[in-house]
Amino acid sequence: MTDPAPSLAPTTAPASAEAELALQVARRRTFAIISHPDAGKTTLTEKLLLYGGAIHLAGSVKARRADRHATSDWMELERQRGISVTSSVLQFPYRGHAVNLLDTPGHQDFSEDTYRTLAAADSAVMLLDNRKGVEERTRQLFAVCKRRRTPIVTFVNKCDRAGADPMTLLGDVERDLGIACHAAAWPINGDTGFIGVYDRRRARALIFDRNTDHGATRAETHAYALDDPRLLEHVEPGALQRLRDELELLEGAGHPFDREAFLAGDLTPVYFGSALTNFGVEGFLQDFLDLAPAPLARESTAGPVDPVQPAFTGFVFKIQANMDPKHRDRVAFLRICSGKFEAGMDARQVRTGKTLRLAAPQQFLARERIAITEAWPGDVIGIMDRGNLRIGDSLTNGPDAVFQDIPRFPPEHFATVTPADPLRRKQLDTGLRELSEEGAAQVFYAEGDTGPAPIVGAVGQLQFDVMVFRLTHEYGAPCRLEPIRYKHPRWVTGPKAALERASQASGRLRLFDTGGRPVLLFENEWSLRWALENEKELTFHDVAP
């Protein structure tokens, strides 16, 4: 960033280090947005940044002619295709809060990245299309949040176009997802369509001015009491009466807000708006930051880790190479769980027992970053890494504690990798190794890590396109992928002789991952089932043991 980032420090110093830690924890809000593709997640993210003051002009993800792009879509492939293919971190101060917004890919082919990022969030925004309601991808991500009992606030988007009846939509959400809905805001529709929302928490109607810049700047808002005669200047009498009737029905039959149920993930406050036009976005952001919890205790192998405990702890949930292609950097994204982080501090890597110097820490606005000297529980920071850290690593300067629930996924698709130029094999190997460490690819070899023909595995086919693009443009290693007929991977442990025998059977392919662990691929599910039922000396694992 060319301008210095706004300070996230309090304006007055607390009386003690313990009080300062508690104050900083209370200010933090760390959340992710979950949605089905095309529900408007990237647009909503951009508008939250606009209202948070982190940017001054919102860019549409499809605004090619003006050469404006969404801030969160920093990778070149994202800009070309108009989709999000990697998670990004967006940090900004807003009304006394220090906000960590974790933007995730919506496409299911990037589930690994999304699920790992959700592990770093304390709450979530569930974004719904007002025409489609709950869609398949939303169900999958909601299920992840439900298992973790993550508090969820719902934003019904695209209300600037005709959509499902709001009452019907709430009922569908409750039946489909099994979560109670509390309508915290309600859409106001006049003869010209969506013109505002009724804020039920503050008992006021918010009417929005339509601007002419397609939502690039903030929408002007006018607030009225429901019985204010000036409201009739904006809402026709029939539409106003319909609004009163709907609000009366919500009072009588709707779910009241219950904070305990919300924090347990059993109730979701629901807001209506349009991220494209900015209608309802500012009020939603203000309420969300008031409702969302500050960082809470996190489970670990040492028991719950309270964020206000003085010992520093954190875990790596993402690694990204080449955020700055000019310097070929490698950044580990660290979620701080407890204690105060200070630049240059030493911390123990629990997996290896090694002590690491955590140098050059940074905060992010997608690709843009600024050096920091301190950070607090709830913050997500970037640590410059030379290959020591792995996804899931826990760091501490206190007792050992490994944080749980960093998911891993087996690949579902496999392909051999052939360099377009055999003289670029070294660059290809470097790229495959770094993408594997990121979790963006899984790499296998038929003859250990010196094998001549690398094989890559991916959860989704679109990941292959990203691999080829990045290998070509970031590593100078253009290549071709050829799908193979084997899939259904299982990591195998057991006696060497039994493994050798099992590897020779028809319909199987033995590979080795980058850690030298043997993996069996199978031609079909029947072949896999036969092995599971008959290879009694071997143990089969869905992911690397």
Second form
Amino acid sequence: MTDPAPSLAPTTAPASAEAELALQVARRRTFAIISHPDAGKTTLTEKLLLYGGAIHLAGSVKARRADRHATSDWMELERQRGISVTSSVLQFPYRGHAVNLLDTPGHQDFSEDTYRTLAAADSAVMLLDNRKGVEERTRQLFAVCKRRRTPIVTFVNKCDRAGADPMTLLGDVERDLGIACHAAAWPINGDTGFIGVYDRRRARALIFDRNTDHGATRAETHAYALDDPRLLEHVEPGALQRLRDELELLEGAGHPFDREAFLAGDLTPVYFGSALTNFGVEGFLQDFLDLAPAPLARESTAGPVDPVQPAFTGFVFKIQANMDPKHRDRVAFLRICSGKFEAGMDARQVRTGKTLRLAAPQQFLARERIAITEAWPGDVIGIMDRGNLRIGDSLTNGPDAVFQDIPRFPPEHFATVTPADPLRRKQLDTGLRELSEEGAAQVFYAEGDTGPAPIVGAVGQLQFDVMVFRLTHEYGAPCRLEPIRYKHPRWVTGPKAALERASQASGRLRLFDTGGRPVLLFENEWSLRWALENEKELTFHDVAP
Ligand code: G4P
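Could I see the form predicted together with guanosine-5',3'-tetraphosphate next, after the form predicted alone?
The next block holds the full complex; its first chain is the one shown before.
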């Protein structure tokens, strides 16, 4: 169980460009971890990187996270608040697979970012704390996966300490989330606590050596058949009998594995382990990569786009400005959906018809940036952007195809922005424009697409704090935000005269978004409902049409 991770290079040279594309697609696994804060996502990520050979001693992801704060001002806010607001992507090789792990921010105010990241994933790992089971944030993220029918593999973490009875926990997950659970592994508890897992797929007990380095290196493992007498050297007879009884119960009453149900998001294989001590992590990773699908065809306006079609396609699901404030750069994260990507290639931005050169592409390994020359469907690459790209943009060098399943959200909080220094208005406008393109803020004006009083909208309150912090530190535009009493935004389309009339009614505020589209805000839910029922000539939209 300790064989070194192989390199990303394929072992045999493919015969043709088509064969190479098919081979590269088959090797890709692109996933995200969904969990409630504190379930152990950072720890598990670190351990996956450890087993993938991307880092050598666990502990370095957190250490590097601390480094980053020294060079990136606004992430100071993350540190102060003890939360993670940025998301990134990590690529590492593992046993012939190219694994893309999309890291999602943990705080619920940043759900927009997380939801968009889930749109770029092909599968998900649901991470649960063995004492807490399904928690609020997991429930929300699970709902997004369920809607998209994303296949989910579950890892029950922290089994090194006593938790809920595993049978009860599975029952709770099934009832709470409405997904069938198949126990692919089962915890083995001896008198000294958690000592291993039973691997039901291969019918063997895996007993782990307890490390003396607190999980900084891989856990050595011994594998035994259930009737192997050597097992009794690790498990007391009473505990072994209990394990046998539980396995029998699972065999008789548990859900058998059903690949189709798994791929449709209706059944989740469940693993037990401890990210902290590494127990159960390696077997979980191997099975996960085996079970999780390679990139599949994605829906677009031109019909399903097959990853092995030769034309290159992809979509932008995240934009991040100033990742390195020394260079004031802007990186667009592109999920490749089909064809081969080559550095410096031209691709058409479907929204504008413009041809863009995709220069200086990068991949992210254990949070280091690496320049790359090529990438394949399933990969996520960072592209240097000069302000051309927007979240949701589709790029192609074949026929036009727009990927539509990137979720958008209406803002729930609104505030006016007042510059602390009127002479820095230009910096403020630049900052607001860039934050809006990044999806970090939604910006509105009272009169057309510019105007004296910008109003910002956010999905979560915490986003306002991040905005002020970034406008001050990245754009040199200190400002004050003052909440306004209007909310419940609706984008409105219809005849101009009807729109004008509707804008005048009391209890409403008309604004324009950065694209010049009219938006009505309402004082309360009652006035919104009244408008929806009575403004027959107008159509109201939750997000920009
Ligand atoms: P998150 O990213 O999901 O928020 O969780 P994170 O990995 O930061 O873990 C949250 C806490 O849970 C950490 O403890 C971490 O050490 C602990 N943890 C993670 N996996 C396991 C596990 O398998 N077993 C046990 N017992 N604990 C686990 P902390 O005290 O908050 O932080 P730290 O000082 O250990 O870094």
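Take the two forms, find the largest set of C-alpha atoms that superpose within 1.5 Å, and that set is the rigid core. This is a predicted model, so every value here is computed, not measured. Positions refer to the first chain, counted from 1.
- Item | Core-aligned CA displacement of A184 at least 2 Å between the two forms | No, because once the rigid core is superposed, the C-alpha of A184 moves less than 2 Å between the two forms.
- Task: Inspect the rigid-core superposition and answer whether the C-alpha of F414 shifts by 2 angstroms or more between the two forms.
- Result: Yes; that C-alpha moves by at least 2 Å between the two forms.
- Can we say the CA of L423 moves by at least 2 Å between the two forms when the core is superposed? True for L423: a C-alpha shift of 2 Å or more.
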